[in-house]
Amino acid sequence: MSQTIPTQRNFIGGEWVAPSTGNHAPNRSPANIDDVVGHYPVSGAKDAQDAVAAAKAAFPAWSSMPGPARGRILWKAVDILKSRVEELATMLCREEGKTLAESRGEVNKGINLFEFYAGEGFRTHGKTLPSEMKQTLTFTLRQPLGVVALITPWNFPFAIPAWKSAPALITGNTVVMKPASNTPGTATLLAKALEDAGLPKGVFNLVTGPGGAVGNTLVDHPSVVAVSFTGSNGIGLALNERCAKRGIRVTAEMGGKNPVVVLDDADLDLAASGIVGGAFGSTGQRCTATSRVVVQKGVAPQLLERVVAAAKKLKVGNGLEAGIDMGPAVDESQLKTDLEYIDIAKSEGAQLLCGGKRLTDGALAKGYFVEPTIFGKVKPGSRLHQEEVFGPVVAVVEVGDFEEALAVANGVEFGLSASIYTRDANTAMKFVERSEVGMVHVNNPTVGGEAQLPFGGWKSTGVGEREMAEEGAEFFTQLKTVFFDYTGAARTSKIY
């Protein structure tokens, strides 16, 4: 008996509505292109405009609701999401390609974010400060911005929508979200959970479709007062420019080229484990993925022996199957990019240590699979060392000492995450202080984040504020300073 393929709709004003274009597109699994996850709206400008109008209409009531009351609705969403982990993880696995275990991990991280921000409904605060005037109370308030647009990527189709929508909602904003076109299913399930939690109509709206029609309409819409984006540098910088012309708030999390530095006193087994997990987990399709290894020459042979052996043991396949360690590239375009960079590395004289080929045996022929790939003898100025691949391709650079390692680690345009493996606490702290990144790990992989900790990078990695934690909520608020003369008598002891 064949399974019915669902045709999904947009979520606008609390209703599930067909796209104004009348167009839908199949969402195919990257592990098996015959597996059609669903047919999703190919929306147009009118759909985005309708969603903004719905969010604008809902803003007065939602923003005036006390923060704890908003938090209780998010807590209901947490309970609902916890009851649907397997449904969400299966959808995520099918449409993005992560293994089922990785998908469960991502879903649970997203739930953690909703838990954290539900509590922020009780904690969103300003400051009380002394005034230079007598009998005057001065304090600050944080208030919502209005209608905000959230543009989310395909590589974390649940966690990133969670860490953008939860802080936006808890601080009293109304939301229009545009998920990536190749992973709309997981975002749709999130919208259903928020609906079932009793979120008022119009507070959260979901519109799927291309960036040109939907994304640009949201960014340019006069009622949208802030944009939160995660994606490529090219699109993020263009979006930042568009927002700057309108004078609206924007945060853009973009690329990474994250190094692991391994010094000669490191625990090599620990380092190898961290490198393999950081490089090949989620098929290397994480902005925090380990894409560079900077290792002292004295321990390079021993480290690479461990890393290559572990990489060769990884089982690649459909993440729905048991025993799979690494899934496919997300789509044909990303697979092509992975293979192109492998060819580039070879042309630059790098030494292929393992991998380097597309996998097409048996059922793998219907997916976008590539071997875990490691290149040695990579030059710091080479393209493989400098440019983001966003796939399971690792560049290894050998160095003489700590200072050279630090220079190589910092010698790229990106600055998201970095890691060092060493037993020397003094050296570790030097690395922490001098690394040109937003997040540093010591004796841990480059990947990972927690709800209560700020997430983001330096240099070309990011524009705007940090995400997650208290800082993530502050982006969605505006600050108001209050001077309260509680005697009612005017005084001018200090006026500027």
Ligand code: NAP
The other form holds:
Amino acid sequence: MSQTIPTQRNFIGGEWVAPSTGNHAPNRSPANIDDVVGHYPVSGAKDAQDAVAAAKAAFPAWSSMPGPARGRILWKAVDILKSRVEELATMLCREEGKTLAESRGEVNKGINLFEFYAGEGFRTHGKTLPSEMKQTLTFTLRQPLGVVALITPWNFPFAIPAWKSAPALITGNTVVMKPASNTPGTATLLAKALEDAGLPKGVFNLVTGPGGAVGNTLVDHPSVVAVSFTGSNGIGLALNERCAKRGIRVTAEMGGKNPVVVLDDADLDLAASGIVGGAFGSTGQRCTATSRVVVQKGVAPQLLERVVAAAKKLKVGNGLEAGIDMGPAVDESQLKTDLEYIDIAKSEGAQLLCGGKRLTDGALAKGYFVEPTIFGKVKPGSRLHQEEVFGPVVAVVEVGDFEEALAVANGVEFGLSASIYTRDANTAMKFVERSEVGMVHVNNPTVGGEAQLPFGGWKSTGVGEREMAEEGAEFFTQLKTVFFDYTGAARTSKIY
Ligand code: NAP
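Having seen the form predicted alone, can you show the form predicted in complex with this ligand?
What follows is the whole complex; the chain from before opens it.
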């Protein structure tokens, strides 16, 4: 049985190479720890250094290739990825735990990102602006940065590597990616697709291994000129500081504590289905997951009746099986965090409305399963309301009116996403205007993102540029302003 479990390698300079450490770690399914997806390199500093050297060597040729030609290689990758959706989704489901349907959705989202950025190869543009001087053409160029490091989390192991690597590559940068240690499999399949698409050697490199040895080496490497990170606030802020010391560009997309506001005039069936999908989809392990419900007292009982009934119906189990609605926590540590916050909420006097326990019946004992959990009567100042759990645990706060709802919704350190359910367009627009988040939804769950729309958060959630869309590509370019004097003669006077 163990003979069929593959031992994987890093992808450096266009070759699949064993880690210099000689070490590998088993990549186990969080739904069934006996299911070993593969053995992945536990790389060290030398592997990261080799990958940076390969990316540096590949930069001159890749950055001088015309954008449309780079785009055609990404289009080839799109075709290959489309033909491998089932393989990618199965890997994603096995190593991260989200259901197969959710995994297919994520893979298709990642492919959309490659489609969008392949087209950007034709469109990366500067501006032409008038000059103060006669017969002088002034314009800007967008040029690539160099070697960029992409450090990604486990919760979207395909979409996030896609939304970072596609804009970095299309704009002419070369890449070293370090995926989360929990989910190296999907990123390895992405590297294989890029290789098969004909990406020149060294343009995209993948090194799996711990944040400490591999991540720190990349962040501190003098040849790495930008870092794009998604993950927790603790790691992201420390990384931001290190990049600041070297004066290099960084974007860090971090935690969320996303509210759904439900007002008296809302369509309660619509709101309930948005809350349940947003809170328990992907086991609540989305940065945009709904983790707070802020409801007007007048409709709280009716809304909660609907939400609790729907949550209780969710079938929890191994996402590879048909009929499963919610998978496991990603690992033992996240399971522990979920259960700890359930205890914290109880000790803070919140009212447990449903769930609250680990599930261990039968085959579930082999995985890290928690019940979909909802707490009512949560105080806005409590830890459950303020801190990111990153699991299927929802806090419900009851409020008197719109102003109080807005204050509670805004009253946390994070600012990623927020949603309001109301039939009143004026109130909805006031919420859009005053919500302290990077993404607002009206009569729609807190989750989601589209390739062409900027993605990211305000306040403690985000440092640096938005991701996805045109803005996501701008992060990977630097501007050059050009003054082109075509008088052909010496100027008699110059303004500056
Ligand atoms: P994490 O623990 O911060 O890890 C993120 C990545 O950083 C992993 O690849 C990790 O490697 C690496 N890393 C760890 N220490 C490092 C170091 N010293 N230097 C460089 N890299 C290092 O986050 P996570 O648990 O994977 O992801 C969950 C978090 O991501 C949540 O807070 C969630 O809200 C956030 N998230 C935010 C967004 C957004 O767009 N705002 C999207 C998705 C997720 P190892 O795996 O080897 O430790």
